[in-house]
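Next up: a single chain in structure tokens, the form predicted on its own.
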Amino acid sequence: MDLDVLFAGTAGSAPTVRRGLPATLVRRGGERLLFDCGEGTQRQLIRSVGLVEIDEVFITHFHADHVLGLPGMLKTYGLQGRQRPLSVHGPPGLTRLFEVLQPLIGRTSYEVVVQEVQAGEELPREGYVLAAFAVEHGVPALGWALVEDERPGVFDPARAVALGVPSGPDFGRLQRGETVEGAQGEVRPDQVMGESRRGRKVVLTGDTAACEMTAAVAHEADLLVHEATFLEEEAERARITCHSTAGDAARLAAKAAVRMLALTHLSSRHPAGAIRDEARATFEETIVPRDFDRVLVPFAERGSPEHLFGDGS
């Protein structure tokens, strides 16, 4: 199953001409989670991949720049006619906001279904659970992870074969989770699988500090989207703001041993070229992604999460 990353909005507090406020994207098989909905991400999204109907909305937190592209979206879905309920999911106080955000609203053709989230809180789905995780940054926040189910392991024909297991549908059984007869009887599924191979791990943190409870939560991740609004000289101002710098943004990295970090919420007194270069010296496998660019995101064993540039025009 396909997995992608697509950074519809890279810039921090304020848009520039390149970078439009945080967005990003997730899809996973034909499934569409969009994590936070910065002021003019339907542009955004019709700019790049057309405005799909998005399945479910994730906040991190209710700074402006991070929802004010609610509304807009919300409304020109309803204006589309769309008829599929949109679940939305934040912190407490998601339900206060959209009170205050209704008249702009109206009333859509569709169910608006509204989750706070408490950090700690994990939200299955078919093949993975979306887990919520306390980040540091002065005010009711949460980091995302997406962590797919483990996989069966790898099914050994050959194996089978030799226990007496003819080739045909005892081989789909078997690699089901089933016991078969063999030909010296039964045949258990862990006679012939390997061992269960990890799913896929993408962690987004929103706006924060660097903090543990990301280390924690990113450990071995195949991507971590982390901000990095700051550079090194001014680790104190980043300090005071509950936001990071770049590098430590790349210290945090390496501690989580992941493979890919992704920075974004890039302020625009810094060029992205010394985002990188500083998180580099400590991180290698570090982006600082454009807008409209992705990430594949394989599974382990088909390779690494690959950065794919998108049209930044």
Contents of the next structure:
There are 2 protein chains.
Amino acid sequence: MDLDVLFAGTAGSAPTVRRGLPATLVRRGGERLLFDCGEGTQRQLIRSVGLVEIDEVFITHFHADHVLGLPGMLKTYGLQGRQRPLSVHGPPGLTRLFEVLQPLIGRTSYEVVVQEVQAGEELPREGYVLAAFAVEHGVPALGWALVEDERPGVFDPARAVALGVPSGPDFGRLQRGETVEGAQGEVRPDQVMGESRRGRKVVLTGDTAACEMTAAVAHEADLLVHEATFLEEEAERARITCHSTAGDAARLAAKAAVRMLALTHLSSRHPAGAIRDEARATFEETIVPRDFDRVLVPFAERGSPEHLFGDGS
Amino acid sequence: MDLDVLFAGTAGSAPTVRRGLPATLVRRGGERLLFDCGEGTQRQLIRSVGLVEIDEVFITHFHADHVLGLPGMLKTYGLQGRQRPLSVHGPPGLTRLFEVLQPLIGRTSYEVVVQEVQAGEELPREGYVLAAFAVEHGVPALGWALVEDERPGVFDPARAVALGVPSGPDFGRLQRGETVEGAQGEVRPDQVMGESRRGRKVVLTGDTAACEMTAAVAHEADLLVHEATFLEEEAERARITCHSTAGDAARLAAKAAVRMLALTHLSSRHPAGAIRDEARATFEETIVPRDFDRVLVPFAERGSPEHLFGDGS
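Having displayed the form predicted on its own, please output the structure of the form predicted together with a further copy of the same chain.
Next comes the full complex, and the chain you just saw is listed first.
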């Protein structure tokens, strides 16, 4: 099943010519999950993958640059006659935010389900969970981890035949976890299946200081999307504002042994090249995506995460 | 004094790849006046003329596509440490809108002055007035007309000399409206000055059905910026939704004898070329600006309004 991440807005606080406000779209099979929705997100989507009917929105925190795109996007869905419900999840305070936004959104042709989530909660989904974890931004703020279920190990047909199970329907039963009757007695799945294989993990921090919780949650993640608002030369400012430097994020990525680190929430104070270089000095597998870039996340045995360039505008 | 109009967002209701939500910047000398502020306006400005410190914002009505860019733009001004007050004007209901937006804007480093304006009110400014007029959009909605003061006529130095006023400081006094002593007695300004010349007039309708009031206010305007959400083939839909067809706007422009008609608030339902062609069949001096296009508005004696193309993205 395909899994990729589209960077729909990679600026922090204020937009720039090239970077929109925070929004990251995760596509898994046919599902579309949006993380944060800064002003202009609907148009960023229109300019890249189209304004697809997103299934769920996950908000990291309520600073304006992360949420002001919600009312416009929800209204446009209404103009399109959307019927499918839309769920929005976020830390405590989300209900209050929607009370504020309601007069701007008005009535919609579809149901908007607003769900507050506590740090530590896991939202079960078909084939994965979405885990909310506490980050450190001086306000209620959640990081989000998409963690796929383990997959069954690889079936060994030769071993099954050796145990007296002929090629046929029983092969399927064994792979589905059922015990079958072989020529020399019962054959259990664990006798013919390799070790179960882990699923993929994508972690998005939102705005935060680099923190232990992120390192723990992101352990061996395929992709960690971490903010890097500052360079080390402004480490003190990063600390005071509960943001991270590129160096902070890189050290955390190294500690967590992630496969790829993508840095976002760039400030116009620091060139992207400087952010990238500072992080790569510590953690080589760092990218600084431009808006509309994507990262493909294959299963570990099929290769490394791959950075694909969008049209860059 | 230079006067131009920058089309910062020419879509209606929902943005498209090429068109942002409604926003029009009028620049007169060093003044910057913004008419409507749809979602994404701050970035549209950053992508064209820069996020200049706008002096005044004029809202036509409170539909979301015309106002959702306000909180983000006001917050970004705050991040920039703006000190200069910002005035926002709009129809009755503006105060309530700002009560709704306030939690999203938060505290700012500068004063935001919110002023409700009644249809028929004129806001006097240095060298011009901003006149609010009632349009027909099914909700409280204002069009705005920038009307420059009349300018003195052209001074005739030969006539002054003939009346016995020697070239020198008295020439300036006559041009400033003072009576002076000539060789054959008093000389009044009206003896040496041509007829006073009218100033320029730029009229912006916001969303509206084509209406008599607009035709009256826009009489002989240098530039009429009128909405054209529909083609004639959807005239009934235009009527029901209190919008205009391109044909409606063109007939109004012809009746009002404006110098140039600029059509905005385009729907993705109709190609810009079809909107333009439908209007030009009735009123030749019609343009359909793309985002970031400008119109220069010279004094009438210096030439016609000129459509300058932006980079079109």
